[in-house]
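Just the one chain here, the form predicted on its own, laid out as structure tokens.
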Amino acid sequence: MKLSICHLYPDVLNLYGDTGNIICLKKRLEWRGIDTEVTLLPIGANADLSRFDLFFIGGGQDFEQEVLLTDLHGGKDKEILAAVEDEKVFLCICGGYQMMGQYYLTHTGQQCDYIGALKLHTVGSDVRMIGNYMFKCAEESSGSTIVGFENHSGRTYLGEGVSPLGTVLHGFGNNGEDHTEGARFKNVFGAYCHGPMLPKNPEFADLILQTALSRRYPGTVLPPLGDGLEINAHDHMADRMEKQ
């Protein structure tokens, strides 16, 4: 049994330890005796995206997102769309999450057209939404409580057919207005959660892995791990925010 993971644009989309998500996924598979192949796909590199089971796209500043647009629209956008429709699994953080949407309108009025895999758009602001935050996932996305760190000036609004990943308990989330955080469409999971997200949210990490494994190997069930350290880290951050 083996999962193939593609890390898209690791050279420019890797803020606040986002690569830690790849390390976490790989270790949680290794601890269960499941082989993992991780392929880095920076700007200018090409690969057959149909051969991957799971994709990770991290966060970046507005400048980095603009830099990769030419490469993205050189064909990767169509391959990513095909992978989404084929129900491959995507974990997309911050800039990577925005990139899966239709467009980003900067606070200076410049529009960056993105992939359009999800019917959502982002509007830039000159005020940042920053700090530790917490949200509760919808039941179909594990129902777990997620702790992490957000730092974004973009305000994301979900459109038709796209469900929030969860509901904000502390912090800002998608836009600081409607109490939604992230997005779920097919097997695409998008969030503003840096930190990195997965190490201190093991239940959600296993949801990502279980979804990818079930698609590749129907009937596969992940055996449990001893997540004492991970849960302690999660609960420590949750307690800090609840006391604020």
Given for the second form:
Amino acid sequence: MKLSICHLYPDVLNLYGDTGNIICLKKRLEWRGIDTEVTLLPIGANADLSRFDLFFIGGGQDFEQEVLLTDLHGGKDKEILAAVEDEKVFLCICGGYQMMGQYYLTHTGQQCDYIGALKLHTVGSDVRMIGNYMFKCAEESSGSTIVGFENHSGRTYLGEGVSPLGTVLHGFGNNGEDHTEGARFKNVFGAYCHGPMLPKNPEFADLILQTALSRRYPGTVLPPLGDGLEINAHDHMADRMEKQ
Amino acid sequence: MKLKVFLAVFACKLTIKLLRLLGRGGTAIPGKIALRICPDLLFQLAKDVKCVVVTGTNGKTTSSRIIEEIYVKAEASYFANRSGANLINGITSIFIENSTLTGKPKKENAVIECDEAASKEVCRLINPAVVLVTNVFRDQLDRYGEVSGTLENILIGIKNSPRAVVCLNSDCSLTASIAEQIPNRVIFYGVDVPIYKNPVSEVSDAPHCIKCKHEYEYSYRTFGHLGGFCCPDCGYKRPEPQVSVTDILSTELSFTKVRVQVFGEDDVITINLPGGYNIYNAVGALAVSEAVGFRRMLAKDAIASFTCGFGRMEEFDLGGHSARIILVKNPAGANQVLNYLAGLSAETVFVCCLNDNSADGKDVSWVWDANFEKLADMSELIPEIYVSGIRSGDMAVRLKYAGIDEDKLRIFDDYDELIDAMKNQSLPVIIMPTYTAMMDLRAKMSTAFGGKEFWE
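Form predicted in complex with the partner chain structure, per the form predicted on its own context:
Below is the whole assembly, all chains and molecules, this chain first.
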């Protein structure tokens, strides 16, 4: 068995340790004897996106956004849309999450058009939502409690047909107003969760892997792993936030 | 005005005395009190002092220590903010300590390490004679934001230093870009050759041209994004340094020997600290020495004999075997420690202490950007890894996913137990703590094994 992972724009969307998600996915497959192939797709590179099982997009700096959008609108956006429709699995963090939406409205009123795979949009503000945070995933997205670190000034609002990934227990989440965090649409998972998201939240990591695996090899079930260290790190932060 | 200065200085001096009596080394509080009383106090106190300001992401403290040693060798009268109190309050405190009650300076010169974000304000107030910018790396994004923001802060600081000679790292595409935006005299310094034989692979913090956003090409790299960068599109490239390392002659456990060229003149210098990043710190200090106008021999002697700042390769004797503390703040720094470890040939115990207080960075995500996978390749030489600090849980997970066998990891919730464990084995120890973990741990280690108080 083998899963093909595509890391989109690793050259620019690589802030806040998000690459740790790739490390985590690879290791959790390796420990179960499943092969992985990770393909890096930087700006300017092209590949047939239909051959991948799982996509990862991280967060980035504003500085490179312009180059990225040019590349995105050069055709990759349509391929990504097709992959989403095809129920491929996507994990999209922070900037990558915003990019899957329809547009970003800067606080000076400029509109950047994004991929539009998910009916959601982001509005810039000059207040940063920053700090450790925690949210509870909806049942269809593992039902587990996720701990991580959020750092964003954009406020994301979900549109019709897009469910939140979870409900905020501590911190801000999508916009600091409606207690939603992240988004789930088909097999696209979006969140503001740095940390990176997966290593300390193994149940959610396995949901991502299981979804991709089931699509490629129907009927396959991931065997459990010994997650003592992961759970210890998770619980430490969950306890800390509960006490605050 | 004079009365205000007097009151502020008096209140500050008194607070420092009181804190010392209580056995505490608080360096920021006294300055804060003084600034409350007299907001432009720093300007008043600094106007007759010739200041060197050292800023940038990594290497500020070590560079400052070397520069300080040059002043010692020159027998010049100077003071410095020794304890890493590098924000405006701490810097004000040190100026007050070195002023009379009426606000007259007791020393002619100052070597001031300054936080990047604080540099715009500090430079405006003290109008430095020399500014050294070490480099700009990704660092504590929750506090500093993007690297472009850090660079902007430093640039404003220099624009607020109209008379300063500015020493810039030519190998850092971000730092070097400052030159064209300022009218000041600039001295570039750099390293002309690769430093490590087998460096860790790293994510570049600046892969794209700061001017036109095209991807850079490199003729060589030293580490991170440092090296011979060139933009094939707009032509922005590494400027030719006037002070540079032209060859790495030998890399030893406790020192490095390099060939340098200073304004066309060749020489060989010994750097009294190991580690590739200390080569940059040394050559940066050499550039400052030229900017101030010291004799070259003095700088050479200083680089060969300086001792490091606390927690920067600082060595402790655990009773027959040694422990070295190497402070880290960001992925670039951690990768340099890993490069250093990879160069060791003796068995070593590695200790990681990860904290998430505001001085460490509240977001610990950065540990995933450092290449701890390198440790798994060195597994025969590193029989055990100890993990401690507030976020030991996260650190242990990082190491597990780096491919370290879980059986090799020992987690300590308590520094006393950690210190006992280090002592009760016989291998040399390398400790990699974040800032507040280093402060706590080294205080305990100083008590147990001897060492200076941090404000000394």
